[in-house]
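The form predicted alone is given below as one chain in structure tokens.
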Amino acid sequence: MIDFVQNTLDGVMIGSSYALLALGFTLIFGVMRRLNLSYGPTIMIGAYLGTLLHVDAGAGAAAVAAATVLGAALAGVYVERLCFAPMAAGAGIASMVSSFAIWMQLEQAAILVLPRHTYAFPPLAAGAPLTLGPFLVRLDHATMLIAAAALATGVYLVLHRTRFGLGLRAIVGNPVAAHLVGVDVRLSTLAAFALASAVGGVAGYLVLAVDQQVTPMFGMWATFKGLIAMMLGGLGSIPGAILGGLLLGAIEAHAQWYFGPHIRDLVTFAVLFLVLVLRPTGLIGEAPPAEAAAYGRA
């Protein structure tokens, strides 16, 4: 029993970075109901410019960070005016199509740069385990759960409590509506996509703070694990995205304790089959509002 809340706990705490890489995946797809096969890339690209500032110049932890999340906003801007802004209402497939292009050019733009495979990149904190009891838990892994249950409340306030929220929510309902009260589509989806990018920069920092090195394959796995958390939770739900997040880490820790790391992957995907199922939307997802699809296809 020890061993399950042990594992429950370090499950979780990686989560809650798969939990951001979600919650920015859902913001983009909410409000414009398409899939941005770059979001990943573009976290890369500033993970690799704190990881250049870090060790070309020496900066510290807090200079990346901001490096790091300012460089992934400025990324998801780029992908946004170059491959969703240009788009018909209903070119989801050339958008998507586009953004995977982008993917390898942000990619190789990054490797051009840091050509070696593996660099090193500063940690998020340092010193001995917590003690719960029996229990143990990294401060590192502690100060990312922090981190992120307070960004995700922040993104929370500023949907539901600004008038730039009440805005997106209007498109998300019905973007024809919204612009006829108002509301500027363009330039919200696009303050959307830089908001979506900072959420994934604040998580690819944390992850990579944890881990403590950056290599090219880290903005495919950014998109794969935020993919993955958000279908778990719910396509286009912001607290789907947390419960999917939360929920693949404790997958994640589950399976490579009882099967190994080899087997955790597989396990990870079987979760996800079922759950797709069983429910297509998720597990707390909801169907597009019928006047945000008629819209789509137009």
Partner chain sequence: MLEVDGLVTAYGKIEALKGVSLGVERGGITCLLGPNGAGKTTLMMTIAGILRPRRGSIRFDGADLVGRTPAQIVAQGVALVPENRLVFPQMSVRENLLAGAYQRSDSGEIAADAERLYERFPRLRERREQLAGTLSGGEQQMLAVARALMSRPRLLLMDEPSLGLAPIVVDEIFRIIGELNRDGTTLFLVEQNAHKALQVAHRFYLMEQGRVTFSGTPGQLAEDEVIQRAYLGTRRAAV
The other form holds:
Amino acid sequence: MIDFVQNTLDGVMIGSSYALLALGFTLIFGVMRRLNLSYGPTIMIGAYLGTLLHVDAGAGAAAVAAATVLGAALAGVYVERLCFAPMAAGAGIASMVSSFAIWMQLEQAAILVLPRHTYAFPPLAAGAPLTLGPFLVRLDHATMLIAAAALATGVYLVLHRTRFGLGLRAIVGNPVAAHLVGVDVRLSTLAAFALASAVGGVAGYLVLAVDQQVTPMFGMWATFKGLIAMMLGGLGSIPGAILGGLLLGAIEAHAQWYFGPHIRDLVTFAVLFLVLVLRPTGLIGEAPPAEAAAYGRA
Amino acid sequence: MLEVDGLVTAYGKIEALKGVSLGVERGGITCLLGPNGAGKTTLMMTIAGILRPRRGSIRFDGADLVGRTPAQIVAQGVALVPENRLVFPQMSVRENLLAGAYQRSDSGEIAADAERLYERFPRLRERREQLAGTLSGGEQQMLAVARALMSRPRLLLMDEPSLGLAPIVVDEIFRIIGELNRDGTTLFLVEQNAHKALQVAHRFYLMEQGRVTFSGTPGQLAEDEVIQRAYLGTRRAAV
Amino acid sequence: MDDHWVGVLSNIGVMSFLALSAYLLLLTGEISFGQQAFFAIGAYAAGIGTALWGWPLAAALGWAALAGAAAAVLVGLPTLRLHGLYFAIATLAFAEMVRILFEMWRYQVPIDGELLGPDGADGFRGIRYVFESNIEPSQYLAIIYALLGAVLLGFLLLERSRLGVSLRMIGEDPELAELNGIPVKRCKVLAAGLAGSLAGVGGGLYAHLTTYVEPRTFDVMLGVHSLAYGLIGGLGTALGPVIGVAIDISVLESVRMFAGYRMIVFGGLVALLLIWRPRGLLDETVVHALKARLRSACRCVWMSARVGETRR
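Switch from the form predicted alone to the form predicted in complex with its partner chain and print that structure.
After this comes the whole thing, all chains and molecules, with the earlier chain placed first.
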């Protein structure tokens, strides 16, 4: 029982960054109705910018964090301009494949700048773990959870309490109607992309600071973790993204504990497969808007 | 107030508007009638800036609207209630109205306007916290009209406001159209219901196959002929 | 032809099977991130066929096609009810499960005093049929392209058949297709099965080309690549995916001056290409125009032949 609770605790804490990854993914998907495969690689670019500052200039944790988030947002803008903004309505697959091509590009750019396979990433919070009765909580895990919760709340407030958020939700609801009430859809979309990439950047920073190392493969890792968490929770739903992320973390922690790393991934994909087949809208997703389901034909 | 001249809008190689010219007078209700596929919705979408015309001009109070973004056109004082309403389904009625005022920053006035619209549409007040996607068709139409009014337009464009609604709801919609006009809003509406449209219109246009084929006042053409041409097109056009 | 180019062309041929497999599903409007699973299944099946069971290559490839098709139909039945991104991610999950299972699967048999067969993450080494049967690389290349030619011919016939038209209709608008009496579900499962068998044959050819397979080769990146090929080359014809593969492998292979900047240049070019032509180089419009021109050219030749006849 103690193991079970401890695993769940660990899983949920790691899962909080998956939740942030999924949140950024959902934002982009909601606004664009298109899949941005370059989502993870843009975060990786941010992380590499931070690492470059760390390696070359000895920058500390705060500067690295800022560079990671800013770099991710800028790379996100680049992807939006190249792969999404110029594509006509109905070219959803082209956008997706284009974002894949840019993924390859970003990965090689990172390797050109920092050619070693791995680099050290400055840790977030060092110190003795906290004890909660019989349970242990790593300090950096706790920081991760708090930061993720704060950011998710912030994003929620932006979406529901600001004019920018109102515009974004209008675009999600119906892009034509959003135009008609006077939302500058192109600009808002670009801003949403930057915001989502920045949220991903925070998630990426938290994960890397716990791992204390970074590789170019982090881009792929982040794209797929975000995608899986988003689909688990339910496409296009923000609570779904959060739940999906936490759940993914918990599943991984338990499977890792009981079966080891190989079976862990197998279990994750099996759960994802079953959720999609048995309950395609995800765990708490709404019935998908028609365009979302049919984006493949778009 | 609105002058459309020689407007050509095309989808790829197919021209949906083949040189449309018409005018909307300040303070009146202008109706555009015509069979399906005549290009009425294309015209509305072009005026609202969603579609870009290939040629021609759209002047609103002297300002050229061609080439402006939909947001700029809303800021100029033109709002469109689109065909099929297009409310924001996952947002509450209240939020839909707020979105209608997206261009405005006078939050006190926005609240007052919303309050006035709740007076006019009591059903919307009852359902203000309900998600718009759960409203009935008639309620969604009211919401779409109210949302457009939140931008305080000087010219309100309406595309098929009675489409798919029960007769009693259609009556209600046309009553509101009359009220809005009496309160000083200029209206330009596309309608399939020629009978209803001719009752409220001060001036009407017939459009067939991308061209305006008649313009005049409701008395100038027998209602039977208008209906014939609005639904079926003239024989000349049909050949 | 030097060995290097034989190798490059063989790779293009083998990858074309995978690209065509993804393309076939794309015709029905579905994006699959998981065709590499059937490619892997085909590779293992064919490898086991020749290396462990001593079958001839043809039988092993047939078995690979069958295994690929069976797996695709099996996974297609529950997943093809899904749509768009849901289907794409379900196929991705399935393919990753297959890859992980291959990483854990051991089935080794002593052959001539040597242990052969799948060995978990270390892969499956010693698929030496081609080498042991004294088939030259250039001969194997001919086998690959003969099969690829047959497949392309099949696509040509498919495009003209009722099934082909049905598939494109489903891709355009499944509801409309359903209303027109097309059994959408059955057509999709059939397309998935055919796509699985294509990937299976491709995998079998791949295993015999490289003589060993490793599970990590069959990751999601391979799947996304195979999907991208169709969009680069064009969705208007089955030649499109093949052209996409050829561009990726051969052009990049020959443009070595870009060395470290290879993907930067190529990624950027693909992105620009897709802005210019969102459905690839040979999209439906281009193919249509080409066909019309070809037809009128044929008619000209025929007419002038007739004119010649009457003069005589």
